[in-house]
Amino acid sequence: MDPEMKNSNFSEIITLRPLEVSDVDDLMVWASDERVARFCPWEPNTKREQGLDFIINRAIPHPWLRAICLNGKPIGSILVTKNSGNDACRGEIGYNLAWEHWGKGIATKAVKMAVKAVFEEWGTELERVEGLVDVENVGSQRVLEKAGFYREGLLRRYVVFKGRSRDMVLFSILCSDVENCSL
């Protein structure tokens, strides 16, 4: 069963789920604005085959990659990506939301959830779960300070980012900080 949370400031629902190529419309609205897209790995989408061709090509067969919804309406995304190798005990976050929706809770919220939802689906093969900021984006690392991740460190000029290279913060979480939470 998908997550489901009410947002505290609001009488709506916050659930994820898979997106579906049905969902192009919606995810337009905030893959195609250059605010969401600024500390995004890509460029805002000005065309619906965009869309169309990351739902079909990239989301669908993500392990890991919901659908942030608002009553049942996606309006962001989230995923979790797992490492491997000597690395697999770890995976990484990303996430993106309608600009409308900033500021609401509603990210930390879908955070929280992704987080709590990966550490039971991947059980003992998932410890850590990871995520890198870029400096400037001073409201994602709210974003997980609120959801219970610790900043771990400054990375100076760790990634070269849409041309320049660019400082990222560290933040990380264990399934030991998550209540409920088991290994």
Given for the second form:
Amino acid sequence: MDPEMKNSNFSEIITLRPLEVSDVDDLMVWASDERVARFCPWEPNTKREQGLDFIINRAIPHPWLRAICLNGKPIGSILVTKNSGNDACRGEIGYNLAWEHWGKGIATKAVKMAVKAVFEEWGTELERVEGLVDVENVGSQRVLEKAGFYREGLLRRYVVFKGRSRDMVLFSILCSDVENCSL
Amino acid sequence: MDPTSRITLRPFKLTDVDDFLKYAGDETATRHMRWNPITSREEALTHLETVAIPHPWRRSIGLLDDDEDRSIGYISIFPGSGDDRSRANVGYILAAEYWGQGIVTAALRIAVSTVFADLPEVVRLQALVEVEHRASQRVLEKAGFLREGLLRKYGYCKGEIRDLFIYSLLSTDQRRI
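Now that we've seen the form predicted alone, could you pull up the form predicted in complex with its partner chain?
Let us now look at the entire complex, which starts with that chain.
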């Protein structure tokens, strides 16, 4: 039995699927939450139109962005960005989860599912998925560690958002790190 | 003699084309660059016109005692844009005949002493170096850069996916010239 399901209701199923316009009210639950936005480059959404704008103009056209669903209902989102040229072997993962569902292993499960999916879907081009986590975001560092990522180092003052430069911890997982990797 | 006092940094000029081609067309000098050697004078002129001269911060390395002020290499510092504008990537190249004299280290120390004033939004310089390229790692370490980690299968260099070390220097780090 999947160890992550041991302590939770056996009927709780996590799935990933593309976001749709009809998901906007579910999206607003986490997109408007300061606790979710804290380590993200964006400010909490205050208007439904912002949620719609995100779904139509960012999420739907995105090369790989999925809603994290609990029993079919979106409770977060996860994406992997694609790079091109000399950086095409590398993708970057990012995710958000509604506050009430933190601490249950859901983000870890979603990350594992997303990593497996992109290594399968992007074929031999993708060798590495990386994640950059704010040095103060210990919860998210644990998510990536539990999902099998290796901590490669601390990148000092790597990025500026919300007016301050941030130290970021860099994590990575290689196709060869993942069980049953096809490469 | 301290190599720093032997060298000079300045912007590129179109008249640098023949000296530029000598190292930019050399397999040895360009071995660890991500681009292929430049093989024609025309290509070299185009590169100077479209890349080297309009560049946010690229400086030709020259020797002070050279009356002809020839380019023997360059230091290149390229800032990101948007959320990445506080971070700049460092690259450099030197004609092979001048290797082993501390010239790039000296040039990098001079660059580091002025670039934060020239590019005020930049707080972090970083460099990616192949694991095998020990000489380049020593240059960065002597110029005060800190190795932050090994990035596995990070990117392509000339068609092969490589493991790369990442180094950084912050505007707030102590530096010596």
